[in-house]
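Quick heads-up: it's one chain on its own, the form predicted on its own, in structure tokens.
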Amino acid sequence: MVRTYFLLAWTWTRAAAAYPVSFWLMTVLSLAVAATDLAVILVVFANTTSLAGFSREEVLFLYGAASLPFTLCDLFVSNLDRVSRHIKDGTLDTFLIRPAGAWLQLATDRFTPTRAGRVVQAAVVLVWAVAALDLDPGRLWMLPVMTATGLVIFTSLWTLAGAAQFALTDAPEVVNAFTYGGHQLTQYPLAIYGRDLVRGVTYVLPLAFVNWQPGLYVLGRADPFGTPEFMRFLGPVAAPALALLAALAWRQGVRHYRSTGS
């Protein structure tokens, strides 16, 4: 499955690289667009010394910890949000009759390698923030766990978004609110949001386990909302649970799909 994915992705990469000037311009533009989110944070801290009790370096750590897995998923699986377009165009049937799985093909359909610039930017911010903070070395083991957990959670969200489009073919932007909107929400300390919203992204849609709960452990900070200490370590439990739900939703969407006949 992995080999098939990268073969399909490489095909699209070669097609994009056939126009090198356009390829590199789009890569730089992608990096510039991603930098606007970072610029907003820097503007905020140009006018204050803390945000909900978190320093600039701590906020940039949370930003990088959320953005790295998100941009990786944006690069590798975000094209799942094109399901409704394929249904409307009558092209989804071609994915279903091929020997490779529909999920795999849709994830790599029109693979956009120029989004890699966003991944680099997120990784640089995270590495800089870790270096700038006086972190306990004994807690840094959580960093790869955070990234892996975030990858599973965001991949699951995109899978759920794709599955929802089997029913919501006219409202792709609604499901994007949970993917791109989820990333926007996790870029900042959840302490800036209301208690009810934070409960929702902790106990219902587990976005808090992308960077907030494990990030508090790495930073050695207490949760302003008073959640128990063991919650910092539940990301590897919440992420597979969401992945299972996403897999079931995707299976149901495909099974109940009715061909356009075109």
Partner chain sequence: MIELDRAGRTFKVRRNVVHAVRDLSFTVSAGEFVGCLGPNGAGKSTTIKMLCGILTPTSGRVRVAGLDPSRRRTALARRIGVVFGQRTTLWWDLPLADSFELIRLLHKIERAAFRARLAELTDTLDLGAFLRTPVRQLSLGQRMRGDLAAALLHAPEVLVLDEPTIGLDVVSKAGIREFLLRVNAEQGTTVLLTTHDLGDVERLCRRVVLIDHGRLAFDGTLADLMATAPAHEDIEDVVTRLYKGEAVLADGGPAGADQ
Second form
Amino acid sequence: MVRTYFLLAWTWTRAAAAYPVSFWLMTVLSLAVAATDLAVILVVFANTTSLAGFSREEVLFLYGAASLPFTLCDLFVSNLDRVSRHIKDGTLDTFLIRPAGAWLQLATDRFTPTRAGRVVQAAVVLVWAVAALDLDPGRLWMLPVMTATGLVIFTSLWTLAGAAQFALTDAPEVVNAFTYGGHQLTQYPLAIYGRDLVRGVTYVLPLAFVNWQPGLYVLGRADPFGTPEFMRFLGPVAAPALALLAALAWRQGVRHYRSTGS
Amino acid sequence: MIELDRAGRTFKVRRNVVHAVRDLSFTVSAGEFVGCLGPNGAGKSTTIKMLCGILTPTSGRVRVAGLDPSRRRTALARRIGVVFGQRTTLWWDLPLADSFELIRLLHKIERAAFRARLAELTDTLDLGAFLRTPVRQLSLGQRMRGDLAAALLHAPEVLVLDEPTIGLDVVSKAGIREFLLRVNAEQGTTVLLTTHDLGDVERLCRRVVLIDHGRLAFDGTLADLMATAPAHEDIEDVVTRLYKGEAVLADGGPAGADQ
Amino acid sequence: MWAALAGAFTNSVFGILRAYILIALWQARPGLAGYDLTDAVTYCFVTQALIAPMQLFGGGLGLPERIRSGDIALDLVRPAPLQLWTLAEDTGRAAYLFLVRGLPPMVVGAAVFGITLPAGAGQGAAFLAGLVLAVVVSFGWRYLVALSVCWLVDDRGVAVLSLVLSTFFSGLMLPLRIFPGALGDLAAALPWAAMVQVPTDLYLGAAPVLPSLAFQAFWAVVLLGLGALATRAIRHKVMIQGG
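Show the form predicted together with the partner chain, please, the one above being the form predicted on its own.
Following is the full complex, with the preceding chain placed first.
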């Protein structure tokens, strides 16, 4: 499956590379779009030294830790949210007559490596923040774990977004609130949000396990909302649970697909 | 090779339940060439989509190449070829050759076998001149030939075509028909096609299945179909009367309904 | 209808998430930039309401498609001038979008956090005037972006560039007033400020009315003027090259 994915992605890359000027221009500009989120954090900290008790370096750490898995998903699976577009154009049928999973084909459809710059940017910010923070080296093992957790959570979110679009053909934009909204939310310490919202993204939609709970462990900080210490390590439990839910929803979506048109 | 047993598909439109297809039963044996006729909205496309696993039937049983299409969709995709006349199954922005390469990867076709097959198809379908052209720049006739090649690259046992000759000029149509006959005769590929073009039926199909209001209205050879009408009528008259629901068949009921 | 509701929902969710950032910042720095906490929250939801009518994420004009398909030639021979015609269309759409996609986030903001209304009829009228001028400035900019397709092989680049400029330098992501130093001065002088920051300040009564409107009018005139020149150029190009 991974092999098929990369073979498909490579074909799209070759097609894009046929126009090198566009390719590099889009790479740079896509980086600029991602950089505006970073710029917002920097402007905020040009006005204050601490946001809800978190320093600039700590916020940048959380930003990097959320953005690394998010941008990887943006690169590799974000085209899943074009399901409603494909349904409207009648192009979904063609994915269903090929001998590969519809999920895999939709995820890789129009793959564009121009988004890779964002991944690099996120990684650079994360590494810089880790270096600047003087963290306990014994806790850094959590970094790859939380990145993997984040990948599974954001991939599941996009899968749910795609699955929801089988029903929401006329209102595809709703899902952005959860995918891009999920990234917007996790860029900042959850300490800035209301208690109910944080409960929701901890126990219902487990966004807190992308970077907040494990991040608190890496930063060596207590949760301002007072959740117990063992919660820091529950990401690898919450993420697969969400993935299972997403997989079931996706199956339901495909099975209930009503091909329209002739 | 293809089996439908009381297959049905309903759609909910607002609060009403619409039966696009109901209690549809017929079988197609290996090597047959069957034409599926029916007025617009009769349920032909719904049937085709149930056969390739795009739509899940809401009742009854469907088997293609021994598989349940909606449950074994990807396994089935390796064994059937599908062409939609109205829209391409190729990648719009990629050159035809790249589309074929993607299909090779998806079907995991051996490189040597793929080359031989592509050379053969390029030759019979005369694709050589536009292999490097992006699909969106192809003429309808060229695109349809590309689509046919794409559907046959993996040497499927069954070929299902939804209006393959729609919008084509006479020359392109003749070329496609000749090609389909060859595929059926030389490789024994089972072919099921829907069409509104009675020329297709006359030239290609030994057997005709007529669907109306989602039900089977006729199933038999072209000769049987013609036998239901006075001798002076041609196929167009016969089909027109059938579409209008006026035809009274020899045995007093829709032929093949109990098959 | 559903699409508009979906958009309003998404705008509201982002409004709530952004509001928390501003609340945290204003709790750390009460009275920053002359706004109190309620002003900051109100700022967030008013700007969120402006996304759709100002088309801050780009597009909305449908001109690039018409240029690529060659249909623009038909538009150019219509009795109504292309620019004026498109402006009229865009203003109507903006009014509709402000109602269906702009008001819901403000209602949500009022329900979740509490936001202020313009203090008095004068301030409300100033906001409406600023809103209209902002739509014209936004149109002027997007019209230029749309026509640039004529001279570019790949217009996606300009579209993305425009997206960055009109989300970051308009004051949508953060009030321009808290941008540090020279960056703040620059951002406040650019046309994108006239699309979001200025009308929102008029809503809050946080800026003098006449200079604000004059600033918007200046950019409206400049951008419309450039648009008129671009229209002439494109007419010339279409006549000579046949599209």
